[in-house]
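Let's start with one chain on its own, the form predicted on its own, as structure tokens.
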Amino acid sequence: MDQVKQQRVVNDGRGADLFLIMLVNYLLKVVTLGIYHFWAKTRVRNYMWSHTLIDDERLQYTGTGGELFVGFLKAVGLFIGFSISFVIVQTIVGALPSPLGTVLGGILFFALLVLLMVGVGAVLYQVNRYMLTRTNYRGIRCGLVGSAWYYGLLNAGLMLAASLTLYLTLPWARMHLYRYSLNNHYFGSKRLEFEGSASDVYGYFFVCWLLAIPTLGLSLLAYRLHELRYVASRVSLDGVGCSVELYFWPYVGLLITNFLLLVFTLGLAYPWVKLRNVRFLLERVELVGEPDYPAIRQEMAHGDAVGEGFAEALDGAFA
């Protein structure tokens, strides 16, 4: 019987490049006055993605920070048109007279909050797409399909729902949305695969929910782990499969590491702590099998950088 393949997630990046990358990334936007942000933020994708080998090959990451600096200036343009549009119409509504201005004014509103949990999740789904299709392994490049708008309105109104129930569903609105989302990502012409479900995980999921107070908060964390480690054993690729080990006390040592790491190097440690976490993650990685590469086609289009425009107008709260 043939042995199934396992395949090694590395980085074998090193601390001091990284610094030394960053540092003229610094002083670059200093001299540009921040223009260089999206070509700083460029060079540190190309070194950690050309760092990070599986089964011994390199990713590739194909982005540029041009298509950084035009999707933010697209991002900036749509937000001043949305800006100016909201201010005409809170002018004529405020013009109107009283309890048709109120009425309305509130109508407007809720939408203006209903649109900005729609576009909170639709700019994730679009960072998302933009960073797979500037994403090649093997020459093949990645994916994502779907419509980001659809997302953001599924994942507002899931989170919605959720809250109205204390979060006690979470874990099925939460199964909806990676069902959706992974099941749109690509790798060249083959489709990712994920069959969860919310009742697997939703013993697990109660317990941390009534020990949230008790812990403040620190069972969730647990339980985040934990979904994560089931949603990679769900997940499969043309016949590879997928485990990652995390567990909280290891995780809650990395993260206090990294605390005292920044602190006592006044932030100078910054790169190094980059790297670990990206080891952290990787070094609990396992993908089991191999899939057909000379039988996958090269198919997916490029996305737009748009998504990403927004998430640094938004001070890079998505990025």
Contents of the next structure:
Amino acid sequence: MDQVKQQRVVNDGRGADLFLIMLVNYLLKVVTLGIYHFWAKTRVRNYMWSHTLIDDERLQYTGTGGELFVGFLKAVGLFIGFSISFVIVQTIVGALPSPLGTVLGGILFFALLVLLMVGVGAVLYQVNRYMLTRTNYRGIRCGLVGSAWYYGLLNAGLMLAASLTLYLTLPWARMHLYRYSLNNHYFGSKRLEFEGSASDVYGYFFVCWLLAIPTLGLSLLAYRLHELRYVASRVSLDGVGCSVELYFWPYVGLLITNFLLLVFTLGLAYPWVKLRNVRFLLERVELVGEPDYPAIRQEMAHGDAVGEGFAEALDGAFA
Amino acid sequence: MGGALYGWWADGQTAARHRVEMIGVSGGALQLRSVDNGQVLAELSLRGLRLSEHVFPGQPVRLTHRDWSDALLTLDTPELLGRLGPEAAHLQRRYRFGRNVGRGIVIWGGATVVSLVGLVLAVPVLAGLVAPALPAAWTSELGDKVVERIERDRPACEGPQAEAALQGLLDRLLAARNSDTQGTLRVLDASSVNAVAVPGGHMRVFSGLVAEVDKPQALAAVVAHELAHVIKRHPSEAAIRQVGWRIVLAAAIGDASTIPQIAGRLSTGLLEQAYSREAEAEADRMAVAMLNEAGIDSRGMIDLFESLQQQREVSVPEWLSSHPALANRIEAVRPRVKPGEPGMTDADWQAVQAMCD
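Let's compare: the form predicted on its own is above, so bring in the form predicted in complex with its partner chain.
Shown next: the complete complex, the earlier chain at its head.
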């Protein structure tokens, strides 16, 4: 039997480099009254991607600021168009005679609520799709197939159901979402495979759920990390498996030290904090096995940046 | 080119990586030949090559090509870049950036500080240029809205004799200046000891202030001071400054958390008050001049300030305040004040004092 190849994912970025990038970005954002934001974001991603190595090969970010800017403009245009048509429809419905108008008005309001709930998941899916299709490894694009609206619907329905059961069904909801999203992830022609079941994590979840109030929600963070370890262990791509050894107390230590670093430097340590976060995760990731690289073909089409544009336009809700 | 150049080639078709030797061929092209089997994998025009990303120290140089979508050529050492020949000079130029990170931080940091200071200082200058150029229709529309809001909870006091006396005072001051400034002057029923000038030439004196002053000259001083603001367009300038600072603040802080937001608000607030103090001093100077020109007793200014001094028990440090300290205001006007008429008859003055009862 062949020896199974084990490898680490490494980030060799330097805080000073990132600081310089962010400094220049800051200046250009100020003098362009913020419009440079999209190019700034792209430059940071470029740096982070090109300093992340898997099997001695660096990732490559191929997105552009112009693309993000156009996506943002389209999203704002769609949003304005939608708002105007909604107001028009609302005015017409409001003018209708009493019983019919009230009923239609109620339906309209309910439809808007559903659209917003579904929209959140859909936008997140599209953001993910944009990022993946702009991520190259060994000249091959990653990708995300599947329907963003379906994911949004799934997300809204499952989360609503979970809230109705006091979140006791949360693990099922989350595993269902992971199954849909992760199994639609691609690296070139190779699909990511995820097979997991909520029953594997339910015992851990239930204890955390019981402790949620006494621990002020910290036990739910512990569950999220447990879930991450579990999901990683059930993921494979072309025979390559993954493990993430991310545990609660070291993670809390990271959060506290990052907070202190930011406070005592008045936020100037942000580039170092960002790198610390990325490294903390990557140092705990191990990939097992090696794919058959020549068999992986270029297949994924580019996704558009409208979803990311929406996320930008509604920054507070998604950041 | 001299000496063999080596690197890694990923062709954008499959995820395989090929060890290649790069050979310069005629016509400014680069041939990639597989080290394993000697096969020619690609021929790239040098002009079509681009750096895949900005290269920082310790990072390999990676090139993409216009005609080869997603393909990536990784050079063994960055020095190879210099050996690709003049057609690849554009790559060399971009590569230099970012070599000296420390120097970059000093230069860009300095540029950032200079730009921020420049923007902050540019706001009042721009406001001074823009305010006189604003169409009167805009400022009066804005002013009407503000006045409407002020008067919503503070009704205007009425009385034919008092209103005529106030209008007479205003006209007298304007006539002495030969000014064609349009303005409205009213007394509002409100207990606070205050008076305001709003864009569009609206002056409002609160009844609390009327009750506080004990001579018609002091009221004339109040009106002259507010009229000076109107003539100098201080309210419009202040409104534009505030919008400008808000824009600069938004650009400087962006989507940061609330603590820098609050710090930013505070600092622009202090800046605004510094400019406001300057405008107040200017209005005081002009008010004295106007009163003198109109033959009204400008010692009323000192009466006014002294009444305000008695009324204010707690004194705020000057730098925290929108107005200069009263003691300083008194010292500033004292050399210029002159005796003169009271500005209105005793009967008119009594009518004004009684109009809000």
